[in-house]
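Have a look below at one chain only, the form predicted on its own, in structure tokens format.
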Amino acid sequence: MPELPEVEHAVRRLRGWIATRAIVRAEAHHKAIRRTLTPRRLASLQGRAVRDVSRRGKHQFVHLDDARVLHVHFRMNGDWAWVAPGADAPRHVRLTLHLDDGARVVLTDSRALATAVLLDDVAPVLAELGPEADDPALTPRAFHAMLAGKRTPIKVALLDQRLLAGVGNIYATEGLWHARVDPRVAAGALTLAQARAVLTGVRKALGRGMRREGRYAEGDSHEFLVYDREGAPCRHRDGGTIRRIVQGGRSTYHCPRCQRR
């Protein structure tokens, strides 16, 4: 699933392709997209200029000149692609925005889980999101207070977008490895020092993701320090072996030797 770094890179590409351009026509190619972008709503995009593209957590916002916003979420594996005039579109196109320069920007998604909806106000979406990990106002003490009373394992808690917006399975796993914190420990049981280590670890993991352009490919376990490396030696060089457990229906990878309870 694309998480904050992957979505941020996608937003930067999209902004370069579409900002200041006008939408000539919009097409929805899948029934899931047509549920929210009805023919009437698609028609209302005609002639609208794009003012900006922004991101909050994993959510993307295409700001139009009439103050409305096209809210897009990739879900499992959505992505944007730019198609030159006259060129063939890629596979699994779910939404097409025809631009005034003859090019097209398309939302691709092989699993058809990505969502797109026109909003008059993004406030309700933003209200459901917690701070991002790199928010200067998010101090270790504030983060520790956010975890207080939570009985869920810290790895599961980190997936809650109301806690940290943009963190998903990969970067939660990587962050806990950096912090040397066992993913099964109850979030509310962490000490202030451990909470500080987790916040620092998540920031490190997200920073590594931001330095890598584009997406990782399926099976690219060498891109990560612990995620998807079951049975491999721990890169803390302490002789540990990476193990895989399941938490909340998601795979968690950890080193039981350096991530002790």
Contents of the next structure:
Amino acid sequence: MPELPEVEHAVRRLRGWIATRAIVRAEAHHKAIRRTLTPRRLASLQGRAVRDVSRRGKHQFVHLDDARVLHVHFRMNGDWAWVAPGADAPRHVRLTLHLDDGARVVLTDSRALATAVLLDDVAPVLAELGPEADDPALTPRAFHAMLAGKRTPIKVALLDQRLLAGVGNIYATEGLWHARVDPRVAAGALTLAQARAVLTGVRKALGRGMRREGRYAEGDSHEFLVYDREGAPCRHRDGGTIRRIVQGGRSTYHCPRCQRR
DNA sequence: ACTAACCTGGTC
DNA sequence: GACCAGGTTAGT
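I've shown you the form predicted on its own. Could you give me the structure of the form predicted together with the DNA?
Entire complex below, previous chain first.
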């Protein structure tokens, strides 16, 4: 369930579990993970101490004491779980890190799209990412300039990790609703005021997500303001009805009444 | 800018 | 059985 808030909280949990530990053994349980973490690479993790865990966008980096980095991306369904010594592992475990305190940290992923790669250098990964959405150095003016000339719809542009790192389908959708901007508008056609509103809106949505650790959905219901609310009344109380459209193969929800170009 | 692909599971 | 899924990339 990973977008930036979820990944940030996953990193904090993972850091608490393994930051001062060493990896005793590593196992891959799915062929998709074995493609990058070969038996030889898994064996090379044995005995490595973990220095720290960091995040950029939705990318996670486990820094090892030999300067290598385990680069993990949750994609659609990845998550970390901690397993007590001797306890049963949860379902859908794709990677197990056995720790020197007898516990295990496992990468769970029902859909098996998550990736785990050993890197000598994180620079090539970072080079592909734009600024963090909440980077205070990113001003509305700078954001507006980044959108200049882009003919792609603003909703699709927001999902481009080279533009902003960490914004996913839910927060792009929610952010545009906060900003009252039509998701179909060409990114380059936004006024400075609209660009400012979109940046503020995305940050507001991410802030909401951070406060709930990304856990918007509880049981059958959720607390999204537009996402997954097709046919429901707009929460701006303007009498509009939320519509679902598809952009770039992804669902977008918006209120035709208040989200104007 | 859309489609398929990577994968599996849940829901109508 | 069909369609949906909070991501990303490669190839039209």
